[in-house]
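Below you'll find only one chain, the form predicted alone, shown as structure tokens.
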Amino acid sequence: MKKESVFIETYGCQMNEYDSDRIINALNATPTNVAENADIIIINTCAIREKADHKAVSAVGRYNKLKKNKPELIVGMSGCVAQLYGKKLLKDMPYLDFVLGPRGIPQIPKIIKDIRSENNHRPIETSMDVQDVFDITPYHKKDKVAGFVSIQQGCNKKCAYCIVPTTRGSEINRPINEIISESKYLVELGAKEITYIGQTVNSWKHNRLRFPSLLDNLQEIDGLERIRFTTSFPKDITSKMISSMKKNSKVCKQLHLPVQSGSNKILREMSRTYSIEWYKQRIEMLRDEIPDIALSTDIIIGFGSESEKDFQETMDLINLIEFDTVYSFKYSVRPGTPGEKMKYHVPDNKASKRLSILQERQKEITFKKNCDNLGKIIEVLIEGYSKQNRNDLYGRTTYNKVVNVKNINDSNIGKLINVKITEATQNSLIGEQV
């Protein structure tokens, strides 16, 4: 019997990318990059900001015409927007066949079967009471160099701006034997680098083990060349974790550590549970032990009572730490979060001006840091063909910098090679194999 083909349009974070790969395996389907060729179309959504969930809803609408011409086509929505709005989506979009929350992925084969066998049946699966949250391994294309493994679902932090506890539930940590087993499965398929993902990944614990012990165990996997992890929470950065990162030869010299604001007042309003002094101290500890570590962060502009003084404190932090990358956004009120109940947030036009100032400054810092690599010889893991020029290959450094490598053979895909950096752009580096 011919496998059904599935087209998945994914929005949002690495967790959503991972979930899309799990959906493919749960369906035992053939993935396709062409929506017109698919038997099933799924929009896997993100609800972290209002703009993101609007994009997801309009994406579903684009497939209405396709469904009219192909009545047997199944169109569904999964992910955080599906979890957040549930039945309302089915009511507002009569051409939508099903709604599936992040924890319902193991149920999708039954959902599709029920739709095929029952006329006008439009299932909704948004229960948080799921036993086997990690039951489905992700689809991983053979010889794909980089992959993801989820070690955690949900979050217990209750930050005032964040919708994740609503859409993904409370924190569930995955047993270490399952993490290692899935990692070995990806390595057998050709993965050389794995990013371990969770909402607050460094808070992982199982039985008496903590995150540093997990890193130590992952180092022992034969064939795994590089280990990354995201997203870390500042309060869970410990001296043991930093020591494990330093000693572990496979852990990349790069850390994403969201700060969200440079103002203690705003951090309190956000319920972030740490101070700027604590955050700076963690950065100092990291740089003392790993001097060349690359740092990235998230920043939200315009939350709550953010004043010009609070914003300037955020700018001061940017200038002091000089992050390699900053992911910055205007605050977006999310339904069901503590921030929704706050009486005041910075007006949109004022937040936009502040965001523009921050992003322009960060562009300067990022470009300067990229230029610092000129003339250096850096190890690069080659992942595939460059998007800029199909005659070139691209890869990433341990610092998570993208490098386009000129004039090398595709037999180098999946290999660690030394590259001399000859050019630097705003977003990437260019070099030649040594």
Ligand code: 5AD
Given for the second form:
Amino acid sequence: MKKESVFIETYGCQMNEYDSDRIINALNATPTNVAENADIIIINTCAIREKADHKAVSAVGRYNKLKKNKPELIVGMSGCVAQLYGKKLLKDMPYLDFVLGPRGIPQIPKIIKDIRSENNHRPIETSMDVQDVFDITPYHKKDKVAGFVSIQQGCNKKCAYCIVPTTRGSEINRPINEIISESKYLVELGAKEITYIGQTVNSWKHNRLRFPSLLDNLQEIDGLERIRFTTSFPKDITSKMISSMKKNSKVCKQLHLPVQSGSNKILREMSRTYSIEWYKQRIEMLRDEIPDIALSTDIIIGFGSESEKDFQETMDLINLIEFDTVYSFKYSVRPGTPGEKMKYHVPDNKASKRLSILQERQKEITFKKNCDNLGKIIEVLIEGYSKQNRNDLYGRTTYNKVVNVKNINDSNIGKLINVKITEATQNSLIGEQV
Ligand code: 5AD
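Moving from the form predicted alone, what structure would you give for the form predicted in complex with this ligand?
Zooming out: every chain and molecule, the one shown earlier first.
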């Protein structure tokens, strides 16, 4: 039988990218990059902020147009928006064929079969009561230098602003043997670097094992050269974790550690469970052990009763720590979260102003940090052709900085090479092989 061809438009986080590849495998389908060629179109959605969920709904409308010439085309929605609004989506969009939450991916073959065999059947699968979440591994492309492996689904933290516990359910940790066997499979396909993903990866535990032992085990995988993981939760940074990062040479010198705010009052309103003193102390511990570690963070502006003083405390923090990268967002109220019921609100124009002040300052810090690399020789894992110029290749440093390497032979793809940094831009570095 001819395989069905599937086009997936993915929004949001790496977990969603990973889920899209799981859908391809679950369907045993051929992925296509051209929507017009597909038998099935799926919009895999993100609900983290309101803007993201609007995008998802308009994408469904766009693809519906293709049904005019191809009535047998199936258009479905998966991911967090699907989970969040469920039935309402089918009601609002009569042309939408199915709705599938993140935990329902193993059910997708049945969903497609049911649609094809029953007229006007529009399945919905948003049950959270599923334990076999890791049964379907993703479709992994051959010769991809850097890949992802999920170690955890869902989240047990109860941050007041966040929709994730609602859409992805509570935390389920993946058994270590499955993590290792998927990693080995990726390495066999040509991967040199793996990023281990989950909502709060460093809270991973399975039986008696904790995250630092997981890192120790991953270090032993032959052929794997680099290990990254994201996202970490500040309260779960332990000294054991830091020593494991330090001692395991494959673990990259990079950590994404969302702080969300520099004010203790706002952290409390967010239910983040740590104080800013705790956060700063963890950063100190990390820098004591791994002095050149690159740090990135997430910040939400305009949450709860954030005053000018609270905002200033956030600015003080980014000036003090000098993160390599800061991902910053204006707070967006999400349905059903504790934040929705809070009585305080920072007016939108005020929040926008604060956000742009923070982003302008961070741009300077990031650029300054990029410039610090000028003249240095840094090891780069080459991932592929540069987007700007086919004669150039790009890769990343252990610090997760993108480097474009000039005039270099493509036999270097997949190799760790030394690069002398000759130019720094706002978002990346440029250099030559030495
Ligand atoms: N509004 C704005 N930003 C949010 N994030 C999570 N929920 C919201 C929200 N409701 C941000 C956090 C998180 C990142 C992935 O998205 O900073 O770390």
